[in-house]
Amino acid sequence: MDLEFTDEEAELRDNVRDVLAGIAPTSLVRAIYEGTGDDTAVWEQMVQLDWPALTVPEAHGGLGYGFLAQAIVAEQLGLSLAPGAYLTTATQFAPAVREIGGDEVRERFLAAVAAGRITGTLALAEGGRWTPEAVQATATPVDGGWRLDGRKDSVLRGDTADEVVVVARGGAGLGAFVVPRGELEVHPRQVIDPTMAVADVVLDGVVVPADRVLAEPGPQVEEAVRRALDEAVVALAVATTATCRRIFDMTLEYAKEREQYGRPIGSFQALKHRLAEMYLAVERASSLGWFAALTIAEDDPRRHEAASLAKAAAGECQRLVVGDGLQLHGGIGFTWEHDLHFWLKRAKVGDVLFGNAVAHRAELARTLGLAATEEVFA
């Protein structure tokens, strides 16, 4: 594996830095907090400029790039905090549509998505658990389809995209269906980052006709949902620890120029060595989000576990950066003016979303046989 960017690579990372700085300033995710704005141009400029069709395959209308692709532009989402429909769509909508759906399917919304006519969302936790053997919602055989009954919880943007990739269990094990956001009962949630709006969505008797069944239920479907939530786990981890880095390095900056004693705060050691630690923690949860990308990238069979690590190594990061960041910043990083707070929230809320460290330590666990699932998650 090459862990350094191509010539190419680091020119999307340039070019996607330089149009969010332009799109989704800070000022636009303060006035979304505020009650006064909202994403939706953010995510028109997206489609102008063709960034969802950004990895669906050629194929499909898309421009057919890997998942590094994916993961340099969430890292540069989780850098500016960019709000919007990208995130979901991109990396958990189409990527199920495209591991679990059959061949119609998946032209019909891959095609879609790629043209920027629909956003998405992928909705599978349920009990706080982001994992195929949590889902107990059911999928039952009807007259032109299936009908769905139970619960999602924490879908991401459930409440605003337009399509919803709902995995349920039927006899023969896991379905996947999408199933339109107006056909749901949706009860948004309130969240500290209102720029990563979650939701919850009941299944009460919903009716999927049979063109929008990515999967009827079946042992094989449980694998294809495994690829995709791996896709959208990393893709977080990667945009939680973007952002986390940030936070360390507004702290270095603060720490240089604010003055006690008439020195740099920066200059005594006992903060000295609480910045290292915190530059340690992010540049571990970088390399392990990167090396998960590229895993994914060259499907390589440690895509599942390398996951879960980089999850897991991401929401350790913020645990240690957030802390810290808030507590080195003084009186200043409690208030509403600086702009701190907006990154303490998207990593707090980054952790949580796709399981946390716990989770993610516990899955890793039970993937390497070292734990049952019943025993990890007990």
Contents of the next structure:
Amino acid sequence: MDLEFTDEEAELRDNVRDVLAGIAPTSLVRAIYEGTGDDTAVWEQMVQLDWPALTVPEAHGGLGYGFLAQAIVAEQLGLSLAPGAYLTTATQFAPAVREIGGDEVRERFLAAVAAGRITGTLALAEGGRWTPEAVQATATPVDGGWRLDGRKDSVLRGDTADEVVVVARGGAGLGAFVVPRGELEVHPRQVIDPTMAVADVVLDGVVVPADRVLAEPGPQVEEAVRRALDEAVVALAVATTATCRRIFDMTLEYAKEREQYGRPIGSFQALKHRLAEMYLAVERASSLGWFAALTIAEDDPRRHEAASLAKAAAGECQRLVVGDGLQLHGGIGFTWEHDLHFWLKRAKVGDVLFGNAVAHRAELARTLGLAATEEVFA
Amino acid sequence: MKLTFDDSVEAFRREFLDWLADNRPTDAEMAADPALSSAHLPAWAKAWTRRMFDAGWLVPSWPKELGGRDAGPVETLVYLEELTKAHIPRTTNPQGLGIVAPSILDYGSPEQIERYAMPILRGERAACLGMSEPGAGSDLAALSTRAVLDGDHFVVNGQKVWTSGANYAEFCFLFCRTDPSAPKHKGISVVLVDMDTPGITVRPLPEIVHPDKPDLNEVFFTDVVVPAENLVGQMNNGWAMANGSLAHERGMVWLNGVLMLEESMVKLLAEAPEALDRLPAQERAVAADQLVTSYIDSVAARCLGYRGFAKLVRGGSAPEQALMKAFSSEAGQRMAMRAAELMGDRSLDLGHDQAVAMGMGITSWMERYFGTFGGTISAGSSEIQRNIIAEKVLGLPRS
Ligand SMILES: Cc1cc2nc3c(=O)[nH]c(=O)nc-3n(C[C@H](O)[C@H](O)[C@H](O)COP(=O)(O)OP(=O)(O)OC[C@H]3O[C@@H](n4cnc5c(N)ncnc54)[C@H](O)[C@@H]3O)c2cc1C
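Complement to the form predicted on its own: the form predicted in complex with its partner chain:
Next comes the full complex, this chain leading.
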């Protein structure tokens, strides 16, 4: 296993970083927090640069890059906090369409993503759980399509995405459908990080025509949903760990600059050891993130387990880094004026969405055969 | 980035596995005559080292005449991995093979190489490493064992402690103060001392686990006469050896930590289901969660190593080593602690598997747990590793 960036990978990373510094500066994040700006332009500029096409297969008009490229972009999004529709469209909506959909519906929506014509998201979670097992929303066959009922929780960009992949349960198993957001009853929530807007969605008998069915309910859909989820989970894990890395870097810099008792606070051993601990946590999560990204890029059988490893480690990392990052900044980090809190809050959101560390450890317990047998079927 | 190794590396792996199948020491041999300390060479161990030396499998990255085959770092990694998987100790004298021999090869005279280094590589002699003293542990440069040059010989007086294998070793790679007036890092030299020289007393210091097989020792030196030609390298240049040559093989030490961790995890995953089944649901969930956290550590350790791999193999003293050392030793400690907790009342039982050499054979998690402190205390304690990470990797100012 080789976890070092190749020259081309490093070049992509640097390009993405430079572009994001231009189109999504921290001042934009602040503007969104303070209600004086929005992220529409970020997506528009990404479209101009062909980013939505990056990981769409060439057959559907994309550039055909693999998941490693996706993870490289996700990492830079997490570092910079760049807002906008990329994360949900490219790492949630598009993988769901690609993994679950049949040929025609796939061509229709992936081509639209590649061309930058639509943004999308994934409505899966119920009861705060991002697992196929948690899906209770129903899909019932009706004349000309399927009727969906039930509700979906915490849909990222559920209030703005053009298209929503909805996963629901029919008699034969899970099914998945592409629903225009305008046809859904969307309840936007007031959340701690307004750059990661979240909405609950009510499926009040919305009827989906046959040409928007990704997969009719059936026993094989669950596996496809899981594969799509793996991608979303790893992208978010990598982004969240990158957010933590930035918190760590800011804290390290501050510890070198800030003086008390006539010397830099970073010379106090109590803080040195805490910084060493933070560094370790970031490196631990980051190396698992790249491992997981590789398992998806190479479609390795360990990909599902690796996704949980990466997301659990990202969650564990943020627990330490958010707390110590804030504590080591002292009073200045506690102020609205200082930018630190944007990263702190993003790291928390990154842990919560798509299953936090506890949820992914529980999933690992299951895959490792450590969970009680009843739980396997819960 | 990619998950797999190149074909040439896989070919190397197969070549080694084929050789191993025909040449490995048998489990029966090892069980009949287990190594009793880190400088004890049972007959099978001597023969095994010799076979590896002759076939170029002792230190694959070294040239043929030193028991290698000029292998690259990735090949070395594969080699160590396969040895560990096969449950075969690479050596029963890790300090000798890993530190003493390479240091002599780097700094020693041709005669010293012939008399001291080569016999280690051929499995004929075992060495111990005399660094720590009662007054010089983490602060090694504070050592005070004196070597006074008197014509054609040194006279050595002082005391070493925690000297692994001194009760079996034939000679000692001994750090002494040769210039007490110089600043503390600048007055240290290394001499090679035969352990049967008059004036040396070795007193074993049984450890908190398996005290019947002490490996640590106190070593007392009273007017010990050492030939002047046994000075390794330059006079007062000992500190360079402590930092440079001791870092030999460190490029690969992390892998050992990782492999031990994975080995423990496999054992734990095999034992866990039965132990978990004894627990009521609430406790089971907590215990399972703890084990999973250790599982994450064990996969992370390998990925961390591979991530910094280029750096780790390039620099013997790459500060990133500190990260791997602290992480893998502490992760192993947490794992053993959680495993013992999982075993509940059964964790109180002693248990050894005599069949497997050195450390690997301990079957009781509670004893393993206590044993892991050897890893977090020795070779730069976890606290010292954090100091190194903070100052050398993160660039924080000295305290
Ligand atoms: C299993 C084992 C095998 C060993 N084998 C050998 C051997 O073969 N040859 C040999 O020479 N030595 C050997 N040692 C000795 C080992 O190198 C020392 O134990 C180690 O360097 C620590 O020194 P000490 O025991 O004196 O502890 P001390 O240095 O006294 O440390 C005590 C505590 O204080 C902490 N501490 C010390 N300094 C600092 C600091 N600056 N900042 C923060 N915390 C600090 C330490 O981390 C530790 O927790 C071995 C030790 C063990 C446990």
